[in-house]
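Next comes just one chain, in structure tokens: the form predicted on its own.
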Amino acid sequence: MAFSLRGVRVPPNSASVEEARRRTLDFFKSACRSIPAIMETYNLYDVVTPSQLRSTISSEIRKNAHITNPKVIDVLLFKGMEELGNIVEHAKQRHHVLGQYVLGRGGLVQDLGPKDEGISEFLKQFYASNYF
């Protein structure tokens, strides 16, 4: 699968925003086609579904939807293709993929509750004063 992405290249400059948009859609299609290989390589079936990975890729692309400069879009496409190439060629480890694309920027959800319910007043004051 890694060899199929080598033919996908970003030309130095897009002539217009429409051309950059078309290249972005082509990149999204190639990223979605590589999801099964990524799931197999990193053994992600127990953690995430392919549709969740597809929506993560879509949200990463839509995060930059407000950009209208074709040169900036080309640079972002180049970065995305490099990232996809690194993931497909197994240049990243499993915990990198999990941390960046499965858990996301928010981190673990289990850390949302209060942690100091059974702690004494002394420890609460100690943690408040010395915990950085």
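Each form is matched to the other, and the largest set of C-alpha atoms that superpose within 1.5 Å is called the rigid core. Positions refer to the first chain, counted from 1. Only a predicted model underlies this, so the values are computations on that prediction, with no experimental measurement involved. Compared with the form predicted together with its partner chain:
After superposition on the rigid core, the Cα of residue 124 moves by 2 Å or more between the two forms.
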Given for the second form:
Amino acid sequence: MAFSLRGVRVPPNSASVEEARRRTLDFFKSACRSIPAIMETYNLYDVVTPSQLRSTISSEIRKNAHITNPKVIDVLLFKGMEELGNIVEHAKQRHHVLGQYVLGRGGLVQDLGPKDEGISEFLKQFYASNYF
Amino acid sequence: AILRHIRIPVQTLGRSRPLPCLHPLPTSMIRSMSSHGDDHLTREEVVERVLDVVKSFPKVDPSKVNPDVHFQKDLGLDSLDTVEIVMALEEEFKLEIPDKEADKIDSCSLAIEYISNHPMAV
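Form predicted together with its partner chain, following the form predicted on its own:
The next block holds the full complex; its first chain is the one shown before.
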């Protein structure tokens, strides 16, 4: 039901990396084709250009480019399709889209103020986890 | 420009009457009310717009772009970037390129070729 607009009829079960690659590129194309609708829905005309959105989508896909297991790629595609479906059917709100895709990681990063610059590597790892 | 198209249905009816309908006239090809794809693009205009689109791609070095450049071999892009450029061209020329054709577009020259031959390019 979530995929009624996105054109995925068969649940993905890629036999090989090549087929998974095909599916990824198809997903990217359908995402790009829905960019004008997204800009209309969330009124992003003054905020961002379609080419910036395309770059953001491609960098998100590229973050997982190193994966070789077709089943893992399928799961990632499923999540991507779900996300795209949510955005297109206006299940998200403008600040979600802006925070996650327009500003990206830079807009949400926690402030590494001057108090953190002088600490040692040991302390950084210590704050991060118990095991290192 | 619309008047040019209105004249067409009258002419083709005259030609097809003597033929006993061996193959149906592809009337879907003659969109008499559409003004899309009216002004046929000149080749220089197509070349210029395609190069602009490729140059404004953030990963591309504008000085290396010329009408013969290959996206993956000369500009060092990967397949995802190629698809992105094709989508940018789709947006620029208001086309919708089917998957089979889009796969073949690997270089600037092929892109220019395809767009110049496309009847609906604006």
